[in-house]
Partner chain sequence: MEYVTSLLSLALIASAIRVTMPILLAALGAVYSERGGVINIGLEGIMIMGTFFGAVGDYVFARQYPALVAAIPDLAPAAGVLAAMLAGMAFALIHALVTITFRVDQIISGVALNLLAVGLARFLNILFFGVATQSPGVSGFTPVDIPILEGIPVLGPIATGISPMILVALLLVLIGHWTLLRTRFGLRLRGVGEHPRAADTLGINVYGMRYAGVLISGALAGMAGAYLAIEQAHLYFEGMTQGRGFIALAAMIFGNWWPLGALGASALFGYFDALSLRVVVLPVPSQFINVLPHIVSILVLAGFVRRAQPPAADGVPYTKEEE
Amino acid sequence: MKWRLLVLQIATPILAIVFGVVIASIIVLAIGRNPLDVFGVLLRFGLLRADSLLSILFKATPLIFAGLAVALSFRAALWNIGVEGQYYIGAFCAAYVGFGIKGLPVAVHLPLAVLAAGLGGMLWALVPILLKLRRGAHEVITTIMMNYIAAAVILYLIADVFRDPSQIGTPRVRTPEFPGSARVPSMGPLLGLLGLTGPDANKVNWLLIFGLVLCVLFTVLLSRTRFGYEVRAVAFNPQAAEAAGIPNARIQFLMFMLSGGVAGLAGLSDVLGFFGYLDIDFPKGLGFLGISIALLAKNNPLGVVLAALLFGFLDRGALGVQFFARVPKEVIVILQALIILAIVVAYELVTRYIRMQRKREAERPATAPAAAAEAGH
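Coordinates for the sequence above, one chain, the form predicted in complex with its partner chain:
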């Protein structure tokens, strides 16, 4: 019985992905293309090329931070839909430290920039959580609104206040470049030792490792510490937790701040690791992808890594689909959304099934202990 449930839980995300693939296949068929071609290209291009594997690592890096940030809030029964805005602000704070300070050694400058990004994300998360805990404003809509406000703030800061003076007169709207001391080093040299070279190897930077470490740390924090226990208690039954002396508001506030802080780091791989300046067209939408990733990972930090890699793969494969199969790459965006819908339905059904099984076991008459014991194993 336990085995069956475990298999079921592992099979759930896979089944959801299969469902998404089937619906996406129907869409591909509807436009008169062969889904086998499309998914063949997706797999071949996305997985069997060294440059694709490196590209997946680069694309997954910001997604790990975004997914982890959303998962942390979900863990505390909070909806941080504002990761998008939080990482805009975080990216700007890091950029400001990057171009605003000169002459620091890398050992000071880079951590300072990363810290600034985290604080920027926290600052942007502070408004919705305070309004929720103090005034009862539901954080879903306030965080969404904060996203739009963040976009406006960033636009104003980059275009009107901190625009690189040497770029005025050109179409490039961006901050001045950062000195090398504020750049995240590439993992290219290390990957070169493994025989992986080329532009894609140089794009992969050490924030990937930082993201993995954060995921491990949060796994430990949430599953092995007293704080993690309190978070679970608050999410599972707020009234019972409060009665047991666990302050709901404090736990939720701390988790939301951690979520905002991690969210602030999501833009760094691009800004500090790749571009070296903050452009008005810096990559957007990571916050919303983070929601998908957290849902797919069932809010498990280690699952976030896997889900981020899957989304990195889909993103990379989409290029191949567009180029070689001549199907618009948006079909992959549709596939991502379908997987999410399928996964939440599947998780819900499995949870319900398990609850039903447990109940049935509990109701089994005491006169048949042998059968019950057997079912229990």
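Got the form predicted in complex with its partner chain; any chance of the form predicted on its own too?
Partners and other molecules omitted; one chain follows.
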């Protein structure tokens, strides 16, 4: 039984991807293109070029943090739809520490900026979780509204309060640039030793390794510790957990705050690593992509890494498909959406199947003695 369930859990995302590819192939045929040629271009362009591999790593870095943030809240049966707003606030807090504090060594300045980003994300997550625990307000509604507030606040701060004076009179709306002490070092030299060279090599920074380490740490925390057991108990059956002495409110509060803290780090790869300032055109939409990644990873922190790399690959491959195969890149966006839909449906079917099998196993010991007694009579 255990092996069968393990195979099902492994096969589910694979079958969902296959389903998405089949439907996308039908769409490609409908516009008069050969699906084999299109997916051949997607694979060759995305995996056989050094610049594409570097681009995938760069694109996957913020997605790892966004996906992990959403997954942490989902693990506690909470819907943190506010990752978008939380990483806006986190990015601004990091930017403020970056340009507002001068004269610090890199060993102090950079960790301080990263810490400010995490605290900013937690601060923005504090309001929704307090409203839920104390007033019963649903976190989906409050976090969505906090996203809009965050966007408006950041726009005001960048455009009117902390705009770089040297950019006044130009179309550029951004904060002052950060000194080198607040910039995340590039992994370009290390990647060069591995044979990955090119102009995109300097975009990949050490936040990628930080994200991987966080995923490993949260995997251990949630699967090998008492706290992880309490999180699973609260998510599976809150009433039973409360009866067993597990404080539901405390567990939900801690997990939501951890989710907000990780969300605050999602924008750092662009702000502290690539740009060196916070721009009005700062990359948006990472929070909503994080929801897709968490669903694809089934809220597994290590699965988040693989899902983020897949999305980075599809995003990069879309450019190759558009340029070389003359197919609109929206076909790849449709493929992403189909994969997510298939994942959600497949996981629900697998969950129902597992519950049915466990129910049958629980009924067998009770029915077997009764059947034996009837046979004896």
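All of these numbers come straight from a predicted model, not from anything done at the bench. Positions refer to the first chain, counted from 1.
Engineer: How far, in degrees, does the smaller rigid part rotate relative to the larger one between these two forms?
Structural biologist: The smaller domain rotates by 10 degrees relative to the larger one between these two forms.
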